[in-house]
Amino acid sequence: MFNPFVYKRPNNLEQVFTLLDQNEDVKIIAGGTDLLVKLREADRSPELLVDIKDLEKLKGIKKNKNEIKIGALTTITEIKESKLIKDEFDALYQAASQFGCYEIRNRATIGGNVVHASPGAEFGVVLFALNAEVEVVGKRDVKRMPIKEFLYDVGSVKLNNELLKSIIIKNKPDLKSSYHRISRVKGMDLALVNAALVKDDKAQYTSYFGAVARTPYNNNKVDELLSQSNLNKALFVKIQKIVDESISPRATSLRASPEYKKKMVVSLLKKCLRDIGEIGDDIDG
């Protein structure tokens, strides 16, 4: 339920940090596609809502040498339509293509999706698998850290009167990546389970799975098996056993049972491997 609150739309970062310094009960709104839903479900509204959508310094997709920087306020549509993203990171392009609907993609931002820190967030598993870093801007400085350090729990990121400024990914040569998800219905729905897979130029795999743990989930044993073994049916039996023994999806989930999620983790892994040309249709799942 919405209670009366003050709405501010600053034009620059300095104005944002002044508002954050002067007010304790503040919420930052970027696209608002996650926040507005949460506010409708909350018992009360914040005293101040700060809309940062106009901050140009937090927008855009740029390539600098071996890095691609995505501004936190870059919309999902902009990511989906970026030739640079499609050419360099298939998984990011796939995640953007499967995100919400046309209207939501035009409003939602990649930064908002990351900061919301949902276990099944579209971009969480992709950015973890790509070993992305983030820039966090404060009143006096800009910090850079791995996304795995920044996003540390459900709904929790390392921001203290700060803003997520950008997401940084190294564009290594010959890197291949893929993203897949499963949802209850086609179209706009949250993921039951999602997965991202990256293969680097040294044929080493990195896999992450969402909505099976509090943050994007990785198991080194799975990655080692993929990197060192023949990708045959026997291998996936081993991987399924590792998954069954190592993850404990929430039993109270309304979307899928733990047993179903465990099976779908391996199924999505196979789909990602097919995308990057590593296995054929002769392997079920």
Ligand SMILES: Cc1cc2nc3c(=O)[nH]c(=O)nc-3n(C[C@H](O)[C@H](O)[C@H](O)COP(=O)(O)OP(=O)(O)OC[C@H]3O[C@@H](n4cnc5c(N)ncnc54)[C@H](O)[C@@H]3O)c2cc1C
The other form holds:
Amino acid sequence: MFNPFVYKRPNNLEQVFTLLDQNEDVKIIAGGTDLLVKLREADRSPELLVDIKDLEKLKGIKKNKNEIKIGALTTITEIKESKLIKDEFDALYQAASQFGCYEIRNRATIGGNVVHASPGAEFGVVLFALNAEVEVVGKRDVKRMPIKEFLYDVGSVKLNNELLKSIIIKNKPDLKSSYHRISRVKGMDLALVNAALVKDDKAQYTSYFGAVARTPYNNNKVDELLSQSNLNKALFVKIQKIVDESISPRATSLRASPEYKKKMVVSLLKKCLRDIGEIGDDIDG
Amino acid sequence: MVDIPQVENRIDANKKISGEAEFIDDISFSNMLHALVLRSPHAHAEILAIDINEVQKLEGIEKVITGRDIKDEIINIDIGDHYPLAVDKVRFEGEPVAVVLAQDKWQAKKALNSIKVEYNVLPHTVKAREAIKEDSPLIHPDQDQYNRHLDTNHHPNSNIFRHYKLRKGNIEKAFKKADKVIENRFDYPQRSHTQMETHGAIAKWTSDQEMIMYASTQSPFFVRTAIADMFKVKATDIIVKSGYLGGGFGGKSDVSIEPLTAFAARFVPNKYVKLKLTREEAFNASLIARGAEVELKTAVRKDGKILGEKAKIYFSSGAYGSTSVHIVTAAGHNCTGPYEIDNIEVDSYGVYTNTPPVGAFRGYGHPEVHWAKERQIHIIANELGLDEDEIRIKNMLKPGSINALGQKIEKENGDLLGCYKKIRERLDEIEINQKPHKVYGKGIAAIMKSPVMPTNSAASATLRFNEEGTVDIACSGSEMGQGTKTAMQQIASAALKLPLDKVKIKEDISTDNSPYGWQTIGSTTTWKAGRAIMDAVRKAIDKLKENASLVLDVNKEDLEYRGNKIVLSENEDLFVNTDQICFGYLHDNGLVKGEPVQTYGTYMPKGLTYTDPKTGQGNAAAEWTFGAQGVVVEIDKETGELKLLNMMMAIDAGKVINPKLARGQVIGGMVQEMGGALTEELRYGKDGQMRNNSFTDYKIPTPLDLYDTDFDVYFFETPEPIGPFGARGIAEHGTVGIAPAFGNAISNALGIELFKLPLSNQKIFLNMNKEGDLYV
Amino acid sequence: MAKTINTIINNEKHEIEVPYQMSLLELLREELNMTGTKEGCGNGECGACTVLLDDLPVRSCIILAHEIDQKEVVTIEGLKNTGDYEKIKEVFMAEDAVQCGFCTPGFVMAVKALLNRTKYPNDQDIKEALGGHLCRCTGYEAIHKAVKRLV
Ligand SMILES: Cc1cc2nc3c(=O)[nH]c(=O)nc-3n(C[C@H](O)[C@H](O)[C@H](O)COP(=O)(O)OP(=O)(O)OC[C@H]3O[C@@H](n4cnc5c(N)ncnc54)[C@H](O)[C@@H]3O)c2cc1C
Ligand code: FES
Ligand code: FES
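Alt. form predicted in complex with the ligand, vs. the form predicted alone above:
Below, the chain from earlier opens the complete complex, with every other chain and molecule after it.
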């Protein structure tokens, strides 16, 4: 049961911005899978919900020379079923496959996932690791910025009466990527820790980890070590040490303890490496 | 042996698949008011003031009710410690503080949000072990003065409201003779039933001071008695109806939200009031489950013989005690497991804590203590360097053994050894396909279970032949998915020797005209209501013969009942068809002979007694069921993630009435318990608030956790002398030994011993990577 | 506050005045008396409220009734006359995949949507279709067996 609000579903951007301008207490709704769950728990609702699902400009997955552009309103199912994505970005496909469940994926949008900015969100780590950019549309213009700048804290993104329009990823040939997560049950669950790993055409690694810090976490030293060393047991001991010393996940988390999360960072890293064929089954435990 | 006719489908399958089956929330009435409940945000606090003046005046609000409206309406089941709404004090987060009644639920919600309550927060405790300490806050400082229906042996000036003691043999001597004493503590934290349907009730008081209630209850008669007692009115003035339940598992037995609904409805006569819990409320404001810490100290001989056992069991029973008094008892006399131990000292405590009240949950005290006992046996075997099978078999209860209660075990109680060997054999047979980064373990546990119930917990049935020869039967026992009514149809059909389609079982219950039944719990329905049906059938056959004897003009004793006809034993050619006489025989000239056949059958457990207050022994368990369970697990060494490959049970069911339903019950129970074993635990924050009152963070097994699991269920059939055609209850037993089977499998896979449930990925991982054992 | 929406539910046109804050689940159950769709959590977590929205299975508890304006919804009540329904019913019965039955309409909708996507679902398809549905009674074995029979 939701507390009362007014609902509008404009079909062009101008109307959206007019509504945003005219109302103080207003919220955007896309798939609603975050927002409505939140509103159900809240004591009151915003006065106005603006549904953006009819905005065609925010939809679709397009390839544009060396870029792939994913509209903010693209659902997780559309991402999962896109051949383009599956061919180019394993990590995105894997994240989409492990996200929530089929019915949720049919509604949830990638834009909502990014804007909601929860620390263990499926797409946070993947898009950070892929060095994605975002397009933000306002009344006057469209801005482009790295996602790392856009999403700067838990639940916080740089939007000021603006919408997230799309997500842009450069696709380089020979790029390899992988995504893994740990959860409590194998059906629908949130990630206790998740990881995305990218190896680019110059054999440089980028790794990001979710639910261990306020935003997707990366450590340069880890990436450098991966890029420059032999991938053997000793290396992972070293990486574990770096991770242990550099992150301090929230101790009050219901889902997992800091101690476990730190270890899982390295375990997931190994799974990702194995996935893209960089290490074999001889390295374990 | 009798062949039980087999049905193709459970009788309610079609309605449930099509969505036609009506559950409580599918029922509504015009002019019905919604009840929304303001709940305590604190685990323990005094209510200083509640301001409802403004709220009362809001548009559309019919009535706001608070604890101040309570005169002496108390819920007095075993212990009179509970009001339907908090009076002056709240004892758990989620306890009802005020109720708003309105026709428009959004208006009600708005009103609810504007009620102001002033609290004085008190120190709280959510763990029994804390709550028994001397300096612990007293949750019921006046418990000495409470009305009790039975002596619970409470400890004055403490939070202990129930202390069950069991003493057998000479415990000190046994410990002196021991080669080794092994002591461990095992935790089974509180969890939630999480029936997929949350609790609901709809009540209306008429101007004749009669109350009609529709409720999602396993226990309509029990609810009737409790509500009548609460209002000091006659039970006949209270009518409780129940239909389909979206799962019960014990969490809809006794009473939960029904007294509050009845209380609220009393303020708005002639209007229906509906209270339906949200999922969050089902977690933190209905009954919860388990919550036991078990200390076992076992005296053993080198050869594995158990000489004696001391057990201390502490239940974190929540804020109110009535719903767990008997769980404490059941845990107490089952904590020895299915073993013959000559010297026993058990102290089982029910302890008030600031959590929702603990109530019955599938397994009723048994999974808690089997978690301890079957892990302990495994550990003893490791410590003595013996095989765990050898220890189990050496100590196992067998015909002639005396159990903890002092009852003699007979062959007819079932084939425990056979079940155990079957599971071991199956486990040995399974070949594991090893994968990289994984380790594997097989775990086993033996189990026993007895229902614990009031000595007079009766069941009954009515039977009516219709003109055409069909039969209508009604019996006590709620249908909550376990397929009771389907099994009853089969039992009735077998006993009446009539085809299934001639026998119809009434599905819903109304206390004003349905046959009486105590509660649908303890896996006793097939066994007890089935028995009542057999009694009704016996009487019906007698009546049919009487009618036939009038028609055929022979002695009743010389007739034989054959289902569709009644024949003269010595001359089969002389007979009359059942459908000709079941309503009285109509001669051509209009003359009627005999009477319509309608009978009533009953069953009352025989010879049950209360346990002796000093020794805790006595004939307190009406039947015993034995079995064994096993699991095979795969554990990811890098993450601790566990995958269930095989799950199995062998159980002596006495007689399987319906193999498909029986298998479904066993598997359903095992998987439900797997939740408790691996992921489920209610968690409380520093301030005593439940932190995981949603499916987001209370994780129950999902389809994908079981998609690749192979199940084996083996039924042994040693007839139970009282049960219908020899059948025993089996609906709960799947739960009993699953947690220790997992614990033992993990031990075998990794060489680590875990003592506290749930055995989460994290716990497994951190323990296997740690020197020594961790108690996390 | 309320406004009128136009929608097709189970092949029937509806023009209804609906409060903005009403969920699709509330609309179905409380206004239209289609109580076959169940509420198990209200939070998108259990699957009991699954319906088809423009052919895709979704969770009606976290969708606003107004979001179906100009769209088409199919609920369990609307499945009855489709061929797939009889097939699904048959396999659910054959394997006794129904105990209390509260989760069942949600599972049936999920399976119907699965059959809409593919005539011959494989293990991966079945896992995707059922993965987010909770059942507390059956332990899932019977449900899995039932759906595998469709293959
Ligand atoms: C049962 C369940 C399971 C879930 N499982 C997962 C999971 O496994 N992994 C995971 O990461 N998440 C999960 N989620 C969370 C949620 O589904 C995702 O975060 C989803 O991607 C949010 O998208 P949405 O379109 O539904 O967002 P909405 O709820 O519509 O919006 C979320 C927020 O973003 C804002 N917003 C949305 N789109 C835009 C835009 N284009 N421009 C500006 N602001 C915008 C909204 O105002 C709101 O504040 C789950 C949720 C549920 C209910
Ligand atoms: S009620 Fe909608 S998913 Fe549970
Ligand atoms: S059959 Fe009861 S929840 Fe699935």
